[in-house]
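Below you'll find only one chain, the form predicted on its own, shown as structure tokens.
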Amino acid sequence: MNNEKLQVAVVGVGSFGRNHARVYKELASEGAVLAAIVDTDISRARAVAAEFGGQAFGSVSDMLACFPAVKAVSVAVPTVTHLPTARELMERGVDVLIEKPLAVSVAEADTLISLARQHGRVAQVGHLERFNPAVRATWALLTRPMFFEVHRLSVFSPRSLDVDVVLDLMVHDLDIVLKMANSPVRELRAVGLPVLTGKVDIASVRVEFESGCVANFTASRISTERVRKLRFFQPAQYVSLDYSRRDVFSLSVRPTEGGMPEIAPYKPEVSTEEPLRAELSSFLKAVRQRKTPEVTLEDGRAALALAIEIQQQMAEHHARARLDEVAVAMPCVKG
């Protein structure tokens, strides 16, 4: 069943969407047929179509008029157009994978969830790190995580300046920690600063869950190095996960007969599969089998809701600290 032919398309072929097109082409062995590339910049759509296959279109309506058999689409347009784009596709009977963040507001996320239910569509959110081999190898180690320390730092790039660093970078880790902690948020504190752009470029967040678990997050898109690390502590165990190296390491305390505990290191086996390939393969499997996807719109909504609450806390801190009064007058890149 997984090798059954399935016509797919990509809507929005910037840096993210182009990679979706590349992987769909590679998934031909699993029955994916890249039928169409859609972008409002038709020249860009044509360039990506020439590279990876499919026919180029300037709109979803034009694409569906020509290819009504397309049943699965990656939505990689700017976040502000996720809702209208996904709405049009789902109303036309197309299943969707919507890139993160799911939407610009919780209300829009709720609308997407309602549309998927109303039209019986498979709808997945593109939280790519869920498919990172290191993350997948970590699930089996979870018992009762009580403290997380998370760092996601990037060198500045003009990509994704339509959102701040929380929705650009930190949202990945919010999703992972929400899933691992598996507990409602009790309290959070957050600070963030715009440095090179008109939006927050560096943020520090502390979240406490009802379970008593605490998580510290640091995200920056103005670092001099690239860091993607998550570490957590749970009873008798420490686990370190490196997203970039796709590596997991743990230290566990084990009792011995002599009474002196033993420290046991462990490195679980980690696959070499590209996360995006795993994500799209999982999406297509859910489409074929009409099953709930691995990362649901509800998951995307939860991460988005926490991200928006963090943004609100940062805005309150900004006002309390009167940062507008002491800001250095210098040009910045507008997001």
Ligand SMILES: NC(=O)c1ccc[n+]([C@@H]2O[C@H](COP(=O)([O-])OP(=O)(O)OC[C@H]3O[C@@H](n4cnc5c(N)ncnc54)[C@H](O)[C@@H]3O)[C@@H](O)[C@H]2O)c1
The other form holds:
Amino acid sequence: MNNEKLQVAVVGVGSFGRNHARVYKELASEGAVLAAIVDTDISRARAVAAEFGGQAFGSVSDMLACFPAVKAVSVAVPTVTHLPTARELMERGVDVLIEKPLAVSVAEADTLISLARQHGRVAQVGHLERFNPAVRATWALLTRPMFFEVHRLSVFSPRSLDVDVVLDLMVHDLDIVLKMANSPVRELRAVGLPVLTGKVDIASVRVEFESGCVANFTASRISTERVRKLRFFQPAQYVSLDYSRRDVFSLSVRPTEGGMPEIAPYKPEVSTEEPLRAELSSFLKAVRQRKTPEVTLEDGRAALALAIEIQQQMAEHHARARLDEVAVAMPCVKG
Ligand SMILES: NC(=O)c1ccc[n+]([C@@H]2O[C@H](COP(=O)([O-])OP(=O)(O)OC[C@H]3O[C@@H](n4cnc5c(N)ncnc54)[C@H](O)[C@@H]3O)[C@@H](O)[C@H]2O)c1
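Having seen the form predicted on its own, can you show the form predicted in complex with the ligand?
In what comes next, the whole complex appears, and the chain from above leads the way.
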């Protein structure tokens, strides 16, 4: 691998961006030099810079004035500010890894795609689960998935409240299932309820693809337990993937000579690499080689477009079920 020095930075070092800084520091072994940490909350930028290295700045323009050699940046600001932040960086010739969800609207996602093309930038979207070693071990098992059952449940924490649970959590699974099903969406049904935050906190969605494959998604950010599971059935096989435990197993039905089919269990080997390290390493490789990243802005747009369609279906269900009339007055946590 070409490990020439490459100056990198992180913009937005809240609860998730801080992890990007930690991992870029570790990627010094691959030539990454964490030159700068940017956050409008300068005290936070200073604290993260003190911990992982780099110089702290309160804005992208201040950072680029001091470090014009920064060539690759993680954008981990709140989703509502992905577009202006990534725009400024790309216009100044910087390659970007934009956290998921790519943006808050398809129009914004399209603008990001055009900006990347116009300025010849390598631009990746942070769909981290693509780099989950359990997901990576699953691609080899895929034949023709016909039914997915996906659960992503989190205990409530007051973060990412600028978006609902579909854009916050479910979008990870939408990206993975879109890739695995590999077929256009034919129909979807969705119901979602705001419980604690004034935005939808729990959602149940059924998607049917043109291929006939059906996927059920449940996402909650108000659960009493943390669950991250994706299971699917395909001809003569059941596959179960646990994103958190990072393991996969399958059960296959096999004919035997005696006539009675047997059930054969299988557990593929799963690497122990941290997904974020794999993601940032892959991004830096794409930057060095000027190649299309493993997870493109178009992938981010596809997951976002489905998420937004789901939001529209949820709004229609909300109106049909006259949920406003039965809404219980609850104190809302402000985003
Ligand atoms: N890939 C994942 O698994 C994953 C997990 C969590 C969050 N995220 C994504 O990461 C992003 C950040 O989420 P978070 O939970 O860390 O949010 P957060 O609110 O904890 O942190 C955001 C940080 O950005 C700073 N900021 C805001 N506007 C800024 C600007 N214009 N310039 C510089 N700094 C700015 C804030 O001061 C804050 O420190 C979101 O898009 C979220 O969806 C991804």
